[in-house]
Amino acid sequence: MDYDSTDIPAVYDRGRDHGPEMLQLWMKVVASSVGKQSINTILDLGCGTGRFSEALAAHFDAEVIGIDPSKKMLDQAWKKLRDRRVQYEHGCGEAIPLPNDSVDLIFMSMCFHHFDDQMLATRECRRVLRDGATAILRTGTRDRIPSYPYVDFFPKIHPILKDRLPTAAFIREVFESAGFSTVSSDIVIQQIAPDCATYIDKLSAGADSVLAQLSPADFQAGIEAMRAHAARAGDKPVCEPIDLFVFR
């Protein structure tokens, strides 16, 4: 998706900010994935509005370079930047604007399905990573579609997700073809809202690039169906599964 042709960047943080507990969860996951490796420079590829950039800098006391093809997303990232260890640059995964062997860790969140050429992007990751360094991919996959909390309320979203999201097997195949070895492939369950009502408010912000492909009528019908469900479900936390891949 070309985010610069949409209004999503302006509302992205409202819809996708799941609080400090979620950031802490993912920093622990990333730290566990890299183990005792020395981390001085991190590439936050597909950084968007920088949701993870400053947390990565603080957790690892490292320089973080956030790269994204959307100028509107980067504008939002720059507006809220407070950590001098973080910088943002315009660029894409297929042509990463960094030298060979220049980073110790690549972190990618929900960007793999946006790459125009996924094989080229993984080769670029291999090029800029130092030997023995780690690439971490946080992503949605086709395998997990039935478990995503909103899919049952938006019937027309199923074929869109199947078309957009890769399978876990395909992700492993692409990275391994680019010269990586698969260290692990897991599922991380994260809480994205304390209750259904809060979750609906997040979705209503319009920050989801897949839901944005629905017609306004189909989107509103799904929101209303969720509200009816929320009235019956009570104040249960809303959680979702995220696929985590670690490559080296």
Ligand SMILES: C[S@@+](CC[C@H](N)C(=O)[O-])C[C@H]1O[C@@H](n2cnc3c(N)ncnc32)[C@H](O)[C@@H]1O
Contents of the next structure:
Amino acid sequence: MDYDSTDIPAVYDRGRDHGPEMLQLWMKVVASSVGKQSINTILDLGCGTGRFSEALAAHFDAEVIGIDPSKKMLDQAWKKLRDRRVQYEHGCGEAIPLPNDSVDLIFMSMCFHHFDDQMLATRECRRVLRDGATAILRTGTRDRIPSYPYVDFFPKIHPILKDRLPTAAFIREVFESAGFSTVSSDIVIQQIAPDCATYIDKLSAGADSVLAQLSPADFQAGIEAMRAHAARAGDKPVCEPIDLFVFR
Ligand SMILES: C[S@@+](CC[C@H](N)C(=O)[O-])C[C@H]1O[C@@H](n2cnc3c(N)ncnc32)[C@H](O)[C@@H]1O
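What's the form predicted in complex with this ligand like, now that we've got the form predicted on its own?
Whole complex next, starting from this chain.
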């Protein structure tokens, strides 16, 4: 998907930054997936605004190369970059601008369903990854649609999600045909808002590329339905399941 033809980059972090606890959770998850392998160079493929890039550099004390085809997403990433171990480059999964066997870990978050050619991008991952090293995919899947916290409020989103999101079985098939073995496939539950009102504010930012497919009227109707629900449901934290695949 071409993020540069949308308004998402300017609002992405407003809608999708879930704070330091969420980053810590994911750094622990990544570290336990990698085990004792030594990590000097990390590729954050489809890095977007660099939501995870600096946390990866700090956690592993490693060089991080964030690659993304969207200049607007990369502009946001560059603007807030503080860590010298991180650099961003324009590029895409289907033609990763890195040499063979040059990275110790690939981290991909919420980008697999955006690849134009998922098989080619996965083969590219295999090419740039050193033998025996780990590729981690953090993603949504078709299997999880009923559990996403917003779906019941936006009835027209079901077919769009079904069309956009891969199944877990398809993801494994693609990685295994590219020469990876599946180490694990899990679900991680992350908190994305302390209460429903905050969640609605985040969704209203317009940072979700799937919800952006709805007409403004359908989107607004869903937001109103969520507001009515929030008034009844009170102050419970909002959590969502994320699929985590570890390949080697
Ligand atoms: C939902 S954002 C995820 C950004 C970041 N990884 C995160 O989790 O916040 C999806 C990103 O995938 C990128 N993307 C789209 N097509 C891509 C491709 N062919 N190769 C690599 N990244 C791609 C988009 O530009 C966008 O920045």
